[in-house]
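Shown next as C-alpha cells: one chain only, the form predicted on its own.
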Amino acid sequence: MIGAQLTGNLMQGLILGGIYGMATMGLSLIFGVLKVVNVGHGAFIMIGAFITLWIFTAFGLAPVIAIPVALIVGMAIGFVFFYLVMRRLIKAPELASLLATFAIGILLEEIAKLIFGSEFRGYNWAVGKIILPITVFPMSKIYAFIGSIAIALLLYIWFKKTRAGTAVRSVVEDSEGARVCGVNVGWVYALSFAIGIGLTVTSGVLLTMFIPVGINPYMGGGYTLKAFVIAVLGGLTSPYGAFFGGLIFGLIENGSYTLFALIPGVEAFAMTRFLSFLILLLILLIKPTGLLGAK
C-alpha cells in the first residue's frame, strides 16, 4: 500500500518537477547572462497566475490560451524594468541588483493587491482525468507538463539555431570578446532579461494548471525559495540544468512528503522544506557548480 502511494506521488512529483524546472529557467538565464540574482522571482510567477485567472474568469477561455499572453506580457515587463532599472546596475555591486529585484518584487505584489485584493482565489478547469491504479492525473496537469517540455525545447532550439541565441551564448562565454566581434551586448542583456522574465511569468500559468487554487499577491515567496534550490541543483547559469534540476526536485519533494507523513508527530510539509535546504547545503559543499554546472 505504501509502495503504491509512494509510486503515485513520485509520478505526480515528476510532472510538477517539470513545471518547477521551467519556472527556474528564467532565473538561471538572467543570472547566466547578466550575473543578476532575481530575488523578486516569485512575484513574476504571481503575475502569470493572475493572467490565467483573469482570462479564465473574464472570458471563459482555457488556461492554455494564457501561455502566449503571459509570455508577451512578461517580456514587455522585462524590457520595461531592464531599461528603467537593471541597465544601470549591470556593473554595480551585487547588493545593488539584489535590492533592486527585491524592490521590484514588492512593487508588483502591492500593485496586484490593489487590483485584485489580498484574498485567495482559484478556478476549476475540468477537462477530464486519467485514472491509474496508483494515482489520478487530471488532464490539466498533463497539459501543464507538456507545455513545460515544449517551452524548454523551443528555448533550446532558439539558443542553438538562431543568430540571437548564438549572440546570447557568446555573451555568456565572454562579453568583452563578443563586443569586439560586433555583438550588441547591451541589446543581448535586455533581450535575455526580457526572455527570462517572460519564461517566469509563463511558468505561473503552468503552475496554476497544476495547482489552480491559492492564487494571491503573495503566493510567490515559496516558489522563489524552491527556484533557488533548483537553480543551484542544476547549475545556476544553465537554463537546461534548471529544467532537469526541477524534475529531480519534484521527485524529492513529493517522495519525501509521502515518507515524512508516515512519521507520527512530524509536520510533513515543514520537513519537506527542511530537506530541500539541506540538499541545497550539501550541493554547495560538495559541488558548488551544481549537478549539471561546469566550472
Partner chain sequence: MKGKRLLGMITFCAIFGLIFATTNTLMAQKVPEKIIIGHPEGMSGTYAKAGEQAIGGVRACIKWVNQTYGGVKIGGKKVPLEYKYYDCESKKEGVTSLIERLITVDKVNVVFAPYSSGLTLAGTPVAEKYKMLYMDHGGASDRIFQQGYKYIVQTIGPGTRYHMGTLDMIRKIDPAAKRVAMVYEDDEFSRMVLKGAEDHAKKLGFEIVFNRTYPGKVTDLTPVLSDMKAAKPDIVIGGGHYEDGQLFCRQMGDLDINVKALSLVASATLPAFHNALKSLAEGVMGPSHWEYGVTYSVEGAKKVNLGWIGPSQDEFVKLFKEALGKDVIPDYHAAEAGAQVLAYALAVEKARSIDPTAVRGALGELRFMSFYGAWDVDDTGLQVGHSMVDMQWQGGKRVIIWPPEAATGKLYYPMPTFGDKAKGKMAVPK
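Since the structure above is the form predicted on its own, I would like to see how the form predicted in complex with its partner chain looks, so please show that one next.
The text that comes after this line covers the one chain and nothing more.
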C-alpha cells in the first residue's frame, strides 16, 4: 500500500522535478555568468504563463506553440533589462543587484496586473491521459516533461558545441582570463542574461502545461523560492546542474510526503517544505558547490 503510493508519488515527482529543473536553468545561467541572483525570477515565469494563456485562448493554438514565442519574447525582455539596468550593476555589490532584480520583478507584476487584472485564470488543454494502476498522468504533463528535457539537451549542446556557448563557459570559469583571451565579455554578459530570461519565460509555458490553472500576476513568488533551493542543489552556476537539481527536488518533495504522512500529529505537506529548506542548508554547509557541482 505505502509502497505503491510512494512509487506513484515518486513518478509524479520525477515529472514535476523535470519541469522545476527547467524552470531553474535560467537562474543558474545568469548567476554563473553575471554572479547576480535574479530575485525577480518568478515574475518572468508569470510572463510565460500569460503568453501561453493568450496563445491558447485567443488563437486556440496548442501551448507547445507558445514555447518559441516565449523564448523570443523572453530574450527581448532580457536584452532590454540588461542594457537599461543590469549592465551597470555587474561590478556593484550584491545588495544593488538583488534589489534591482527584485524591483524589476515587482514592476513586471504590476504591469501584468494593469493589463490582465488580478483574476486567477486557467485554460483546459485536454489531450488524454495515461492511466497506470498506481497513478494517472495527463498527457499534457508528459509533453511538458519531454519539452523540458529537450530544452535542457539543446542548451547542453549549445554550450558544448558552439563558439558562443564555449565563450559563455569560459566566462563562467574565469571572466578575466576570458577577457585576456579575446572573448567579448560584455557581449557574453548580455547574451547570457537574455538567454537566461528567455529560458525562464519558456519554463513558464511548460509549467502551465503541467498546472494550467491559477495564472495570476503574483503567481511567481513560490517558484522563486523553489528555484533557489534547486539552483543550490545543482551548484548554482551550472544550468544543467540545475536541471538535475530539479529532478532530485521533485523526488524529495513528493516522496517525503508519503513518509511524513506516517508521522502522527504533524502536517505532512508543510513538513516537506521544511525538509527541502533543511536540505538546502545542509548542502550549503557541507558542499556549497552543490550536490552535482564540481569542486
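Values in this document were obtained by computation on a predicted structure and should not be read as measured data. In this text, rigid core is short for the largest set of C-alphas that superpose within 1.5 Å between two forms. Numbering follows the first chain given and starts at 1.
*With both forms fitted on the core, give yes or no for whether the Cα of A268 moves by 2 angstroms or more between these two forms.*
Shift of 2 Å or more: yes.
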